[in-house]
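Below, in structure tokens: the form predicted on its own, a single chain.
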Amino acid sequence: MDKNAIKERSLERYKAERDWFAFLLEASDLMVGPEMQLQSKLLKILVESKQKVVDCVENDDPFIAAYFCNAPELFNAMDLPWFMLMETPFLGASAPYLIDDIQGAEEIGIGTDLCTAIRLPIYYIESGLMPVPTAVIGLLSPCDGAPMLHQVLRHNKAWRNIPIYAADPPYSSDDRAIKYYARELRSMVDFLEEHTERKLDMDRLKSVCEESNRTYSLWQEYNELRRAKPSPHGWEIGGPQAFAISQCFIAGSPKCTQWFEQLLECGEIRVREGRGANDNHEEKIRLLWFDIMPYGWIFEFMPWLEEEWGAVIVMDMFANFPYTLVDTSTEESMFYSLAKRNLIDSPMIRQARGTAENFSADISRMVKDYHIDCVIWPGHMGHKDGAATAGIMRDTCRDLGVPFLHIGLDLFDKRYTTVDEVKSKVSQFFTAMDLG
């Protein structure tokens, strides 16, 4: 297969996803109301982000593959389009081919004990279904599974010569650790300048970080609204979308800030009118979902929670807001703040990289701040770090006087624990705890 044929195959899936979201954008533009406008803004950002990658591949312009917790403001400041290596699994609810892809990963021999969010990109790389970037910014935390992708890249014919850099995350979270990681981010910039021929301008970085601060400030203001009873939004809007907008596309862009302005307006309208997350169902249970959303079967489960039990996900791990705003006063302070945000504040990285207290402290704060009635740790099969701290989370909830449920499932593959089995476990839990 020649170079052009490889390039075209690598874009087939990516273009299909772009076209699907472009279709959804056209449909959402026909609908009225502030929350539909919110969806339109999100879809437009997503489509534009994917189109930039397509353009880079077709025009041989530099672009990178990376992860959400690699200080994406730096990519924006360097005018470097990028995509997340684990992107497709997190679009699972909108990807009808997800189960087929999981099966395909099994058929080429990828172990089923490996996190599905890592198995799938390995499958896409090995099958030539992922755009080959100019460079890769890797990830060494929060689990041992993530670096396995690096090994796959080094053995894949199309990727083996693509340069890779991964910032080294220290275990501790003190001032020394943050300064160390700030130096790692500077080395990342040096690496990108060398391999993409794009230069980082500090004035441009300051502008991007100031815009990023506006985005995060609006997010914090919006999360205050979610304390209201009833909560203005649940699983559908406030968490995963806010996280994706702030960190997975064009971090530090005015378009992100405009999206959060719209989100805040939507929340204020609902709180002012006393409306909850679901206009047709009363809020009876205020739920903390302490992990990623079940992207592979989200539409089969989350609406059921609200309709059957009046259970509203008032807060989740990725909607949580422990973020540091960037001090833009000096070059040193910008890198220090970005290091803290991406080493210590980013969800999942925050909980799993360091000590178990990160799990218990976050649960305690969210339960108290958002008047949570119960906590669900879904127990994703790939989050073995969390499995090791489930007992600590349970003890924390016992001390707080709130029920705790540990399920055991795959957030992407509904064959692991079926949706009906999850519903049954949750129903038994709510009934036993006299909730709803």
Contents of the next structure:
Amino acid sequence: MDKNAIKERSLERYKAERDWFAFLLEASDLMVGPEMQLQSKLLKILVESKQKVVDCVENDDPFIAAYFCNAPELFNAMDLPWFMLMETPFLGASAPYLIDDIQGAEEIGIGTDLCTAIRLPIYYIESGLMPVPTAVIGLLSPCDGAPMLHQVLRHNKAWRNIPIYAADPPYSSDDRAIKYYARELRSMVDFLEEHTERKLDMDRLKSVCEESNRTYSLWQEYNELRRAKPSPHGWEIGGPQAFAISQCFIAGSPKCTQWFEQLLECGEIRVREGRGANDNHEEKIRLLWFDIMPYGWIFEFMPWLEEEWGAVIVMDMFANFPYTLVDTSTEESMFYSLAKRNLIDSPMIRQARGTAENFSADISRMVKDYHIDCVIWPGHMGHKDGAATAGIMRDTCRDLGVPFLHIGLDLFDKRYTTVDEVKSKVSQFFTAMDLG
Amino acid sequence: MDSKLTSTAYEECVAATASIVNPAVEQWCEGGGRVVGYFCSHVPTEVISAAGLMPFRMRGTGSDGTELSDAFFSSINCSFPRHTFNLALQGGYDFLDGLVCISSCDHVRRVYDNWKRNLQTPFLTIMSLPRKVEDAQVGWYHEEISILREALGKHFDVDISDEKLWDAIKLHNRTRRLQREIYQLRKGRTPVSGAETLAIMVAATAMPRSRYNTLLEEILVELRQREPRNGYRARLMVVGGELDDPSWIETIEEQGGLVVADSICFGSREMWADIDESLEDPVEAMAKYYIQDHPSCPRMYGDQPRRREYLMNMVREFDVDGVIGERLMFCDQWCVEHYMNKADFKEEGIPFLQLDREYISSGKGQLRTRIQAFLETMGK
Ligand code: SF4
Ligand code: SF4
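Show the form predicted in complex with its partner chain, please, because up to now only the form predicted on its own has appeared in this conversation.
Once more the chain from above appears, this time first in line as the rest of the complex follows.
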């Protein structure tokens, strides 16, 4: 294949995702209401970010592959476009080709008990369906799958010569661990400066961090609103969307802050008017969904929860953590705070990277703060450390006196446990616990 | 028919490998000796030895179920920690005075969390193992080893001096050298089977080290006088992780595949390199060994090219005809590593077979069939 054909193939899925979001954007533009405006804005940001990567590939401009927990404020401050290697399973997961691609991964011989969110990018890398960036910032946590994905990337012939750096996440979470991680982040910046011809300007970093602090303060304020009964929002807005926008796409930009201002406004209006997440269905069960959303079948399941049971996802794993505000007083304090936020606060990394304390502490905190009626741990097939924490979560919930359900499913592949089976398990649970 | 090893030294190793509380452990405990369990080859066992304690590598040998641990782990967890933790819940590890866990994989690291909440072992800790193998990580692990040294010393009220650490390093390096001598004998017409070798290797982790070294010397004398193995169809290498059951290798060998080399946790990776005795600081020497010098496993990111080279060298040095990649079900690390191994061996024209297994194997029928088919595809 010639260079252009290789490029074209690497963008195939990426463009399809861009078009998928553009299609959703068109549909959401037709709907009215402030929440829909927020959705539209988010979709527009997604489309723009996809387009930016397409442009970079086509014009040979520098861009990188990285992750939300690699301190994206640094990329922003360096003016580096970036995308997430694991983006598709999370973003394009409801797109029509997902099952075909999972099958494709099986056909090239990747074990089926490996997390689907890892299998898919491996498949894309191995089949030339992933845009090849100027440099890669890898991810070595929270699970065993993530480093293995990057090891495959280094093994792949087309990627072998792409420079890659991955910060080493310590298993502990004390001051020593944060300082070590801060040094790893500094090495990451050195690496990026060497390989992308972009420089990190400390004044620029300071202003990006200040902006991201504004965002995080608004987010915390907004999360207070979700304590209200009924909760102003459920799965559709304010949870994973807030995460995506603040950590994955436009971290530390004024546009991001504006989105959160609008989110807060929407929430306030609803709370003032006593309106719940779904105008047509009363809130009967306040649910903590303690994991990623089931992106592969989200639209077949989440609305059903509200419509059938009045079950509202008041909180989820990605929606509320005590995000560390960056201390912008010195260069050292900025790196230290960024290390703390990205090592300890980032969702999923926070629970799964280290010891199991945060599984129980976060459940306890959220159950109390948000008046949760029951906790669902979906039991994603990739979350092996979480699977080994199921007993601890169950015990935590028993001590809190709140019902706990562990399902066992694949958040991306609905053939693993079908949506009907999941619904039936959830219904049985609600009925047995006399909820709803 | 090849004869079996018969010396009492070998029998003692077999006994240590076949059970948890073996005669050597019993004797040690009866004499007032204390035992500290550990998970994974990255735990610096020399520190435990230097404290006058016996390091004991955690296994689930003899477990007949996971009923108790199923309340804590799930069906998508590796059966090794599930069986091992089940044994512990049944009281099978009550003889431990301490346990050193490590962040080695998603399954094993959670043993620490569940152990902490459900068992009363007097000393319990978890080490933070880095993911990379660069100098910064050696520095981090230096601190981790120092923390372990201090905590063990404090808890067991012993002074773990540099001198004691060097003595322990020398003792463990002696084990490595003796074990390598056994492997040297396997390069040509080997007098020892793969199953026998594994039994000898596992025993190192389940008895006092000086006793073990004496046994190894006796076994080496016996092996040097022994006739080479005959009547096999192919020379095989086993690559993988937590494999401590000689009967699994025996099943392969019964089909005619003589296992002459390996890269497994209880095998060559344990002893292919020594801890550098020429350095000034024993902690530095251990940190360097456990992060950089020790042949790595897929837990360590960025080192796959070196692992590939290690495997290819083994194939050449041991004149290997085919490679078996073993993996415990649900292990992500070996799942992906073998995906790469398969491609690498294919490139070199070396037959490779991946076998997924459960930690406690029930029924060897399927294994027999797969091995026979593999040998046939190799034209053996
Ligand atoms: S979804 Fe879970 S298992 Fe999969 S990559 Fe993320 S943390 Fe790892
Ligand atoms: S085989 Fe894999 S999953 Fe099992 S203990 Fe070893 S590294 Fe962990």
